[in-house]
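The form predicted on its own is given below as one chain in structure tokens.
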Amino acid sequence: MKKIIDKSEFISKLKNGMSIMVGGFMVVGTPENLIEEIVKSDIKDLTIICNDAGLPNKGVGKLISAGKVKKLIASHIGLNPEAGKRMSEGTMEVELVPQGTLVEQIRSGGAGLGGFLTPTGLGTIVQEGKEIIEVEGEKFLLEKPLKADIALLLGHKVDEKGNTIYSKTTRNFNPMMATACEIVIVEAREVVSIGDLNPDNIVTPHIFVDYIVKGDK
């Protein structure tokens, strides 16, 4: 299967109403070129799963400002006033999830688990509507796995087969998201030939990557 695609082919993989996981932590590790292509397209009503709401006009913040996001599932939105404004107005649904819980939900989705138990959120609004399970006298929330239609990731070096290396902290959410989505698309800062990457440094193996889009170095 041809994995390297151009930006127009990338957009053809998307449709209205999709759920999309976007890698990044305060836009570090976010595939900005892929985000920009969505902004320029007619795609809308997206559910975005990301660590945060990005920054104003940067990262997923661009999607929010463009009115592309119907629902945002994230850990915090404080760095993007537009996200808070839309949440208050009711024009964008926001589900806030503790950061560790969000990562573990994604990991559980990728690992095929039925969920996990955590004390985080007990006695707070996080607990609302969730099952409480007692283990050896201690109470835990049952948090269910999280999956999505598509993952949009940023790779530092990606070979033509899809093996991916991340640069420093750009790694963050990207590896977990690669396991938890039906389609995985990586924006590659640099595409290299098969065999050029040290196997010991590969973080996301090619079996998880469906498509590669060449981005900026």
Second form
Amino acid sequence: MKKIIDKSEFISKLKNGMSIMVGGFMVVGTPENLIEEIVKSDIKDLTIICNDAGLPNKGVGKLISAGKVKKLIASHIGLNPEAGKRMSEGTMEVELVPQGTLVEQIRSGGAGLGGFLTPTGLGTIVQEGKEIIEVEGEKFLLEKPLKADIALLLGHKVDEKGNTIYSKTTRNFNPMMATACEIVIVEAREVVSIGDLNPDNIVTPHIFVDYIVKGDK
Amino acid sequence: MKKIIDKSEFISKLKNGMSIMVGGFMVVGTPENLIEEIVKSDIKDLTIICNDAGLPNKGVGKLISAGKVKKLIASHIGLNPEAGKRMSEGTMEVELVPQGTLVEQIRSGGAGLGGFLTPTGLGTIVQEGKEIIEVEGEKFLLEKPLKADIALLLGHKVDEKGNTIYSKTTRNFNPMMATACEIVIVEAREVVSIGDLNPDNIVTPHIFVDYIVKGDK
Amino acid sequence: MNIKEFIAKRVAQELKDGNVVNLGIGLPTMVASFVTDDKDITFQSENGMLGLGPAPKEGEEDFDLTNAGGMPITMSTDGVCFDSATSFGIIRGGHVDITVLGSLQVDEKGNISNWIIPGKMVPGMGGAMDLVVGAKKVIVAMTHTAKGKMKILKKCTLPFTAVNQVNMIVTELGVMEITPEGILLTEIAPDTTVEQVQEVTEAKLIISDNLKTMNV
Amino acid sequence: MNIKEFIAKRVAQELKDGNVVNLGIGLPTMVASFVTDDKDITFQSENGMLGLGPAPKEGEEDFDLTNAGGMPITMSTDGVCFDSATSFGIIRGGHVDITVLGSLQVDEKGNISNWIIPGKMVPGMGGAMDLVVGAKKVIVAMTHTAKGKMKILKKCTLPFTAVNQVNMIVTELGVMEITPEGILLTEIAPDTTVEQVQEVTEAKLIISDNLKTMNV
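Alternative state: the form predicted in complex with the partner chain, after the form predicted on its own:
To see the whole picture, the full complex is given below, headed by that same chain.
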């Protein structure tokens, strides 16, 4: 199967109202080229799942500023005043989730688990509406798995089959998101030949990657 | 802190009755030198947590044959008739756990989770005594975290600080076990200098490794 | 071609281009050698790798690279190694399209029993419970009977590996699908009658209107 | 040395050789520069790395290597990068010895509120909830009051980040430990009286029999 597609073919995979997981942490590890294509497109009413709200002019912040985000699920929006403004105005719904819980929810979604028990959030408003389960005398919150329609990731080196490695702290949420979405699209800084990556060092196996879009180095 | 210790110092870390997680899958990825030291020692009454029972004369099978294992927690004992014999005789207790559940229990133990929900084992005898939790109409078993006193791992390249990489399918349970034990001891095929390993390729960070024992290449 | 090869070759026909497939120990392992070159199949091994290559030549084995039976294997150029938690994330998460495994018993509800004969044989479930629950399609590849005893039953008598998970059974006598109505015989071995198959099958077979002869 | 540096320098004294430490954004980040060379401290950054090195020189920043504030950093020679699930496994699993973070409010039960001012400021909790619950020791490093308002309270009025998790508070006025009996003042800033500290602290301070002067 040919996985490498161009930017216009990329946009054809998206639909209004989709849920999209976007890799990156404070825009580090976010596929900016894919984001830019969505900004230029007519796609709207998106649910975005990302560690944070990016910056007003970078990362998922660009989607927020362009008014394309109906709902944001993130752990932090503090560096993007535009996100806070839209949240207060009520023009964008924001669901705040502890970072460790968010990434574990995504991992659970990808790994076929029905959820997990975490001590994080106990006794806080994060607990609201959630089941508390006691295991050997300790209390935990039951957190549920999270999946989405599309994952948009930033790969550092991606082979033609889709095997992906990440660079330094650009890795963050990317590998988990690769497992938890129907369609996984990697923006590749560099596309390499099959066999160029050491099998011990590949972080995201090719079976998770549906499409590769060549980005900037 | 000096982490590199010799075999006699290694044995001094162990006590009768301890619980020990041993890396490896059908003896591939098992620290044979550490096992051999235990066989030669007076240490006994161990609870061993391992994917399987090894072979009669290899891996954790050597500990079983030497009568040092009081209880084995594993997913499979089929390749070690000695384990089956001791189980039937009642001289060794065996707890069989689905492989995916076992490794996830260990991961949960290391990651501070109170457990997880899995569909594996539903409607089977694995379900006995376990809580069934329904999430969005689907049923799951609640499985609890697993920890142990000691982890014995096989590292392929280990730097002097403890950063570890594994070779091919020797990786298996090793990285999870590194996170779930009080004391983590890595048998290193090769000890390299700090800085020799690429930070993107290290699988077990040094903070998990307490001691390094030089093994065979 | 012996009986096992016949079964393995028929199973290989079920593998579609692009599929991710996990093969159990024994007969199922043989399926790989019957996959035709026009299909790009990725074999997953639950001990932590993707991309099984051809069997290694004698003397060229790499004992760091093994399958779930601990046997040396080779890796395809697109191969990947990972830890067991990732491996079972792949399996339980539905990222394996097909799992092929042997069984002691299967029944008309799609229940499968293949990991224990209480008091007699207790090998353990290994990764089988996760594989059967997690894979999108579960194919049981086995001889139709064992030492004259029936294995395709109304209800398994041995402890279950999983409940309602089997999709297809391939034996030397036929190909069967588990449907909500029961076991549907869709293909039959050459020179075999439906009566002959039913005779060695405890479950009542539903015969497909479109019954074909196995073309192996 | 300004007030923030004074606080950061005192916190640095709490870090012991071999500790794994996570520093929050802002004042806590400054702690790293006050760690003396005789201690081998590993700094963890929750976005996915261990082994923070000295700040990068201008023009030499690597924008693939950042801290949890998105700012370029450097890595020590023993550094390691990993994904966010691993990072929070480290954090929640108790593998971080000390987390240092700022706060809006702390109370005498060790409750902490530092992620939201409803209707006013909603930055989100980021990794703070996991860090505070997971780290073995939680040190709050902050100015004693904010714009004249007290921050060390009988009971936090803002929504909690976590319940009963804070172990120590370091401000420009003193060092306090959270004990089952309440907040114990163990050290006091030079040229400061206990009365002066109490005056800007809503919670009733227990004064250590062994009260020392902060030696920063």
